[in-house]
Structures are given as structure tokens and as C-alpha cells.
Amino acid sequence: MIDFDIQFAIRLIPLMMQYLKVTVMLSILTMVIGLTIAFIIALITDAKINILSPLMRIYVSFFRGTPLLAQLFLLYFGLAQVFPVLIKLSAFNAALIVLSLNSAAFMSEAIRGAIMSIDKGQMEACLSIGMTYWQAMRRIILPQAIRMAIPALSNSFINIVKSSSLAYTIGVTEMMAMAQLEAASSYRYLEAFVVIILVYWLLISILGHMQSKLELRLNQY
Amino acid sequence: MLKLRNIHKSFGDLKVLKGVDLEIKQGEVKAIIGPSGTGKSTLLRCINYLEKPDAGEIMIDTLELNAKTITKQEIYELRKSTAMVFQNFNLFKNKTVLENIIESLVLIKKMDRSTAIEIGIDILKKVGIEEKKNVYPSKLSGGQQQRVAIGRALAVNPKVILFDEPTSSLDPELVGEVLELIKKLAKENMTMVIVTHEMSFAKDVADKIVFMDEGKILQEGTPEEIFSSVTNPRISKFISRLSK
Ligand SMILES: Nc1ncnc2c1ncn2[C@@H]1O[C@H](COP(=O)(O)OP(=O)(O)OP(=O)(O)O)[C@@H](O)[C@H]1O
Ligand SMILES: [Mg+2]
């Protein structure tokens, strides 16, 4: 018979909820900084701008070529060595902003992927009726984009919500120090990690039950 | 009106058009056709400059835009006066029928929605597709896309609609309803320029007939011009195996 104390396992769910708020915040955040930097990539990307253009694809070439973890380890203690202002920044700062810079990477590819599915008529048929670039983009190419690009960045956010737990590795309290800390305080190593795992899991599948509803609201035309 | 001088563009080491002067004038209807790959549609998105031509001149009323001097606003204001209508339609797929009118007068012409929507709405009268004004452009039929279409054209109010054949890529019973609309355009004096392989709509509807080949106007000149007394042999080889 297994050794599992149900009992523990259950008094640790209240303490798992209470930090996963630090896990939902940074995860959130970073989904929110990492899509805006992702739009401003894929648009000059995709606008061919001189010198920018390809100084997105080194960036996007960067954070996709490296593991995270040695990302953030690098901001965190090894660039602080160089720069001291650095040595201000919070652990929680540090992993947002190494987890936003690297998602938006991944999110850039998948909404320049969106934007190149888009039928080539459609940005011809803006311009003959007058319209700029940037307005045909804002008015009719994004918009379907993005739709496009929501199965992809459904599951860029649902990586960025699993990476976050890496944050523990700086000194962010989150879920998953939490868990650390509860395994190694009790020697309950299994209960502690299968309830982490389980919040995990039904956090993320109510993230997969929100990205099928917003599929269906956006699949009106 | 609308003026082309010794129009010229390349792809790469391709010459397709080789010097092409074209002229039309206010109300006319001038049908252009000829073997494939020769430039046709090329020629048409020279005209609003969906591509940009390598040398020549555009003249439309008072506007004279040179290809080598041009500038991002004579673009626009050329794009202004001019309306494309695509052999794929290509209407906003994320836009209703009435909003793909009212995009332009919106969007361009400053309108507010409101009287957008009321010219909108008589626009789509005319095309004669008011009832589908709320439904998406996937919900319709081909035939009905290209009267949005033509009414999406219709709607930046061109002195000339650039049409590339606008029926190829319709199911034979659809192409009916939408040469009969390009017809009652002509009959209200519509300045058209118009590609087509449909040989009897192009002697119906069109005042002029210009045969292209090779990146070259051949010749030009009335219906009756161009399929009766055909004096050259590449137009008379190219409307005899058409019309088998
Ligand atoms: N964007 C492009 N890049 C490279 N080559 C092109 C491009 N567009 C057209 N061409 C080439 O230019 C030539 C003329 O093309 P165009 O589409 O103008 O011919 P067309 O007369 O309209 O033919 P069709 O009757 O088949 O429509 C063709 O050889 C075509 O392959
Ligand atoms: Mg063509």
C-alpha cells in the first residue's frame, strides 16, 4: 500500500491557492507585456523595415535558441554583476521580465505566421480602395490574424503559466516553492508535488475551456 | 481621362509590359484581351498602382503621376479615383456585406457611419444584394461576392473601375447575373476599363476592344473592328480558337 496522507495533501490545497495568485499574477503579466512586444515584433517584422527588421529576427533567433532557465539565471545573477542597477531588481521583476521577453519571441512567430496565412488579396483590395499599410493591417489584416493566431497563443500562454514555476529558481514564492518548501519541511515529497501538479493541470484546463470560448465568439465569419 | 504613356515593368528579368499608352475617355468602356501571360492584368494593377510601374506616365484628369518622380500621397489620391474589382473577389472577410461598402467612406472619405450606411444601402441596391447586407462575405455565392465587390468599388466613387476578369473564377451559372450588372453600369456611363475572356460580353458591353500581346497593345479599335475584318493573324488565330 502507498503511503499517501490525504489528509496533508488536502490541508496543503488553501496554502497552494494563496501563492497560486503569485503564479496567475506573473503569469498574466507577462502574457500582457509579452503580447504587445510580440505585435511590435510581427509588424516590423512583417513591414520590412530597414535595420529593425533584422534586428527582430537576431532577438527572436536569441530567446527561441536559449533555455529560459539560463536566461534567467544570466539577467539575474550574471548581468547584475555587470550592471548594478540590476542588483535592485526583485526576483518577481526579474522573471517577468526575462519571461516576457522570451514568450514574446515565441508569440511573434505565431502572430507573423497569422499574418502571412492571410490571403495576399486582402491587403491588395485595402490599398485599391485607398487605405494605407497600417491601416489595412489595424482595419482588416490583424483582426483576422489574430484570430488565426489564437490556438497558438493559447498554448504560448498555457507554457508561459508551466515556465513561471522556473521563477522559483531565483527566490520568486510561488506555487511551486511553495510546494518545494511544504516537500522538504514534512518528507511528504509525493503529496506535496501531486497536489501542485493537479492545481496545475486544472488550472490549465480552465484555461483551455476559456480559449474554446473565445474561438466560438470569434468564428462569426 | 484616364491617360497611360509608354508604360513600362519588369519582374526581375521578365519585360512584361513594354511600353503600353492606353487612353479612356469619360464614359467609355474599353475591354482588354489577349493570350495569357501577355500583361493584362499587370497593365491593370500599373493603373492603381498595386504594382509600380518601372517607367511611364499616369494621367487621370488633372493628376499626371510620373513613375519615376511619384510620391507616396499622388499614390493615394490616384488609389482614390480608380477602383479595382479582383478576378477573387476579395472582399473583407472579417466585414459584412454593408460594412465592405462603407469601409472606404468611412475609413477614407471621413463620412460619418451614419450617412455611410444610408449611401451604403443604396448602393447595395443597386447591386441589387440589400437583403444580405448583415451577412459575411463566406455566406454568400460567388456571383453574389462579386456584386459586393463591384459595389465595394462603386463606393470610393472612381472615375474608372479597373476589372480583372471578373467572372473567371465563377460557376458558369453565376456569371450571368454579374455581366448583367457591369452592363447596366455601362448603360449609366460608367468609365470601365475591363479584362475579360467572355469574347461576346466583351462585344457587347465594351465601346472599345484593345488586344494585348506580349507586353504590347496590338491593336485597338471597335467590336466590329477586331472579330469581323481581323487583318492581323495572331488576333484572328487567338478569336478563332476562343470561339470553338
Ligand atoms: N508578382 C509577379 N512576380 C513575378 N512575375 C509575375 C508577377 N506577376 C505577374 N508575373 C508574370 O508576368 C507575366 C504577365 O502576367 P499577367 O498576370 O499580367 O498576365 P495576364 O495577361 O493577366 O494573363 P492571364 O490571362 O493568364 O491572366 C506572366 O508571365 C507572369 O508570370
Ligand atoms: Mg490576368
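Definition used throughout: the rigid core is the maximal C-alpha set that superposes within 1.5 Å between two forms. What you are looking at is a predicted structure, and each value in this text was computed from that prediction instead of being measured. Residue numbers count along the first chain shown, from 1. Compared with the form predicted alone:
Superposition on the rigid core between the two forms places the CA atom of Ile129 2 Å or more away from its counterpart.
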Given for the second form:
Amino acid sequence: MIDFDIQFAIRLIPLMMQYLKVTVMLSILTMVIGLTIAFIIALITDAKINILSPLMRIYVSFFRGTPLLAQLFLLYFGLAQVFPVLIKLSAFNAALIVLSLNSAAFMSEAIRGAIMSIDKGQMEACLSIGMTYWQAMRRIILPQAIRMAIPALSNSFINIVKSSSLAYTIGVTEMMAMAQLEAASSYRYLEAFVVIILVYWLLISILGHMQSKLELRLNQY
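Hand over the structure of the form predicted alone; the form predicted in complex with its partner chain is what we had up.
The text that comes after this line covers the one chain and nothing more.
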């Protein structure tokens, strides 16, 4: 018979909530920074800028093709041996940097795909009336592309929230770290990880509901 301590599990919930703000803050900052980088990558790639465009493709290939956990360890443990200045980098900032760079690679592809889905005739029409490429992109193409990319970008944010749980591996004290600490100190691994799974499930469900509402509203216009 499974020995599941319900009272212990209930006591864990307030502890998890104390560190929810760390998870949310890390996720929001990652989304903002990652989205900014993603737009830059997508625009450079679409414009086919010499030298920069191939470099952006290598960047995207690297971060999409290697495990996030390995990227975290490379920056926080590996590169710190090569660049001593990184030794002073906090675990939170290291996680933020890696998560931002990683998410930017994925979001840039979503944005680039949205840009490519816009009828090329619109760009040609803009250029024919004297607009520059960047003016046409800013005024005509991007507003449409952003709307089309919203579902994919919303999914990216959900993935960021889930991926932020890996930050505990380099010492960031967030919800997953708290679950691990409580489980290790009490040997109640089942209860701790059931609670953390349910908390993440609830959080992602709320975000998923918000995403559905946003998409429904966008479809009305």
C-alpha cells in the first residue's frame, strides 16, 4: 500500500507559492529578452544581410540542436573556467541568459515563418511606392506577422515556464528547487513531486486558458 502523507503534501503548497514569484519573474524576463532577440534574428535572416544572416542561422541551429541543460552547465560551470569574470555571475542571471538565448532561437523561427507567410506582393507594392525595406516591414508586414505568430509565441512562453524548472540545477531557488529540498530532507519524494507537478499543471492550465482567450479575441478582428 502506498504511504502518501496528505498533510505533508498540503503543507508544501504554501512553500511552493513563496517561490512561484521567482519562477514567474524568470519566465517573464526570459520572454521579454528572448522576444527582443528573436525579432532581431528574424529580421536579419529575412533581410539576408551579408555575414550576419549566416551567423544567425548558426546561432539558431546551435540553440535548437543542443539540450537546454547542457547549455546551462556550459555557461555556469564550463565557460566560467575560461572567462573568470563569469565566476561572479549569479545563478539567476546565468539561467536568465541561457533561457533567453535558447527561447530566442525558437521564437525567431516562429516570427520568420509568420513573415514569410505574408503575401510577397505586399512587400513589392510597398517598395514600388518608395518605401524602404525596413519601412515596409515596420508599417505593413510586421503588424500582420505578429498577429499570426501570437499562438506560436504563446506556446513558447508556456515552454519557458516549464523550462525554468531546470534553473534549480545551477542553484536557482525556485519551485522545483524547493520541492527537491523538501523531498531530500523528509524522504517524502512522492508527495513533493506530486505537489510540484500539480502546481505546474495548474499554472500552465491558466496560461493555456489565457492563450485561448487571446486567440479567440484576435480571430474576431
